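Next up: a single chain in structure tokens, the form predicted alone.
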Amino acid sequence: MAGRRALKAVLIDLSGTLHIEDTAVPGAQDALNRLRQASVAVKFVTNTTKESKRILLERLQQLNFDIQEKEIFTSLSAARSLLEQKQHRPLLLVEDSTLEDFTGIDTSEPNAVVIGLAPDHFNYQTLNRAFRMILDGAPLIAIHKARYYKRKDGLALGPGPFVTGLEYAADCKATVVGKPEKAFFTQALSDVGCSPSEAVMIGDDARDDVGGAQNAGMLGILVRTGKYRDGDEKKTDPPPYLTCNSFPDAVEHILQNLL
């Protein structure tokens, strides 16, 4: 802790930390709202590209999270953010139900290939457009590179399997926007105005969330739910600041030791 400045900011995973699917994590909520009686500013930044962030938003408060849509900084969004800049027409491998936070994005005559969690896409054919896209210079975007994430039936793959396929394929490199990318949690600490000595990230892939955010200057708490598998803390280089059992461990820790 030497050299920090007070917390001002608490980053948030949501799939994995907060709820997994259509269930929240027992006594999340009542946790949430214990840190939003605190003085310190909330963030829910999440690399999920399975739904929209108004599809997102409507799950989680359905599930009584007291969050806004404004709080929530996606992978999605960042991804959106570049092809604006770069001025790419996409051939989107999404999920359908992610396509809305893309309105207005040209994806007339794709000449780059941006990839996230698409089960429903990720057939040969598809992917092997994507592969002769991508030999033909079209950059190659992904949304993020998780190995796997947590569903109510067991680990499944994540887009990260994927990306490295058309990488390896490809004799490419990616460019990577969700997390664990320095970028991303820079952005959205800027939303809320504070530097990355001045917050804690809380999440339950120690790599992404807890490695990324470490790498950002920020502290790490990995929980061990969701994803969390025996031994995730050693995968990381600074091991997490904590390693606690659950968010509202993490809260209470936050609560009691760094406010």
Contents of the next structure:
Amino acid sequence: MAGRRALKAVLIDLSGTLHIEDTAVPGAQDALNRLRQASVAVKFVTNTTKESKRILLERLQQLNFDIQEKEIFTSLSAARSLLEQKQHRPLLLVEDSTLEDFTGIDTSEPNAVVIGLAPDHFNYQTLNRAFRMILDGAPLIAIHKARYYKRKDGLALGPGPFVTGLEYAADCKATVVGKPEKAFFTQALSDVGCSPSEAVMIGDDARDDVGGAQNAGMLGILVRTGKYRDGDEKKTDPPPYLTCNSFPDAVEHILQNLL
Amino acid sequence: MGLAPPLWVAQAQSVHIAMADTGWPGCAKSLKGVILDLCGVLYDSGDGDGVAIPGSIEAVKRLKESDLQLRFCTNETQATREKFVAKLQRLGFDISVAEVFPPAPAAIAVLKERGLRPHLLVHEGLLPEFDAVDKTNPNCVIIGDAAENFSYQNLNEAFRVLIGLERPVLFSLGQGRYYKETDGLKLDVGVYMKALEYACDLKAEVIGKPSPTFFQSVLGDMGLKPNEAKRRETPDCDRRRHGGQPGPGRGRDPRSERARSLRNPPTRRRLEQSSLCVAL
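Now that you have shown the form predicted alone, what about the form predicted in complex with its partner chain?
Expanding to the full complex; the earlier chain stays at the top.
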């Protein structure tokens, strides 16, 4: 590790890394406890846009993970900050269950389009409506651009394909606030008080977790759970610092090699 | 040439064709055939059958009376060839199925050639075109302008077929961004093509305009080389962003295109940038 400063923070993806829907990755709870005994800050970063922070927290606590709400940083949090900053009134194409994270934001006469993971809204009529707004000048904000995610019944389209389609239709570029944007990672680290070179990211998405983190100056560890598919480690340049079977293996490596 | 209204080049998308003669009279002398787009050129879509563009019925009649070969190409994928030719005949056009080239028959020829079995994500009205096609155990996906059929569930199904293939193949019948109907702008097949391309990290094969292979198949049917045919079409809606009203049908108002072309006769470079097959 010559040239790198000592590790101060570990960012951990949630869905696909610590758990898959309502099932914890085997050994993940113990691994997290061991990590907490080391002198590193731990933050949970997620592009999950189907659930509010409160719901995420409840699920993780029910699965016996030792987690506090303030340790969770989501792309919804990042989107909300942007809306407040620019004073946009959004058409929120997000799951109903996440609307509580936008409480207090004015959504009357929307002049911006916010797209999250919302299968119920990705129908022809709603996308036409969003498209017409964008043609009329509404900015397109993407909570993230994940290509797909893993559900119990198999892989399913994420918001990325629909954002890409609208960008093509309206000849515009979306502002993406979630992973793998650099700003997402630096914002996640900002209240930990360390620089990216002092942090490592663990996740199951080669491009969004590992690629994004490494692009921001962090180390990236790819785990072979969740949406991981054979050969994903070849999809980032540079390749992941480490590819391992699951979160407990990633933690072992960190404890033995990076502290 | 004895044709009225005169045919000219409309700027569209990019197939690079070299030109040796920039003057219109020169071009016209070596013409042997004409390919006409349908929507936005012969008729405007809308309620019911739509409306024939004034003068177009007579113009087609005159073309047929000349010694020029005539074919029609279109990216129409909401109905079978038989159905929309019947519509054009009801509007008064002298047109037959054998003269019309939409993407679906071209796609079926490609499937046959390459031994492919499609999963279809197309408009209900187009399904009969594929009745004789083996759709079991699909090893490719075809998307058309499916309109209401572009539900999340249907797109997910198409995505799952592609992501499960060792060598995923996606055919898109056209790549348009949007078009105008009476109740407003609607997203076109190209948008969903891009969505699946992004999801699966692949590149779709476009069947239909502006694919050169598509035009070549029309020329092949006419027995002509690219330098012997001229095409007239309306460009896709690719410049409307802010302000202005998009024209009827699929693209800008052909009447304003016409006026613009008359004021600015096509230069060599502009013609090279168009997807027309131009007389040399």
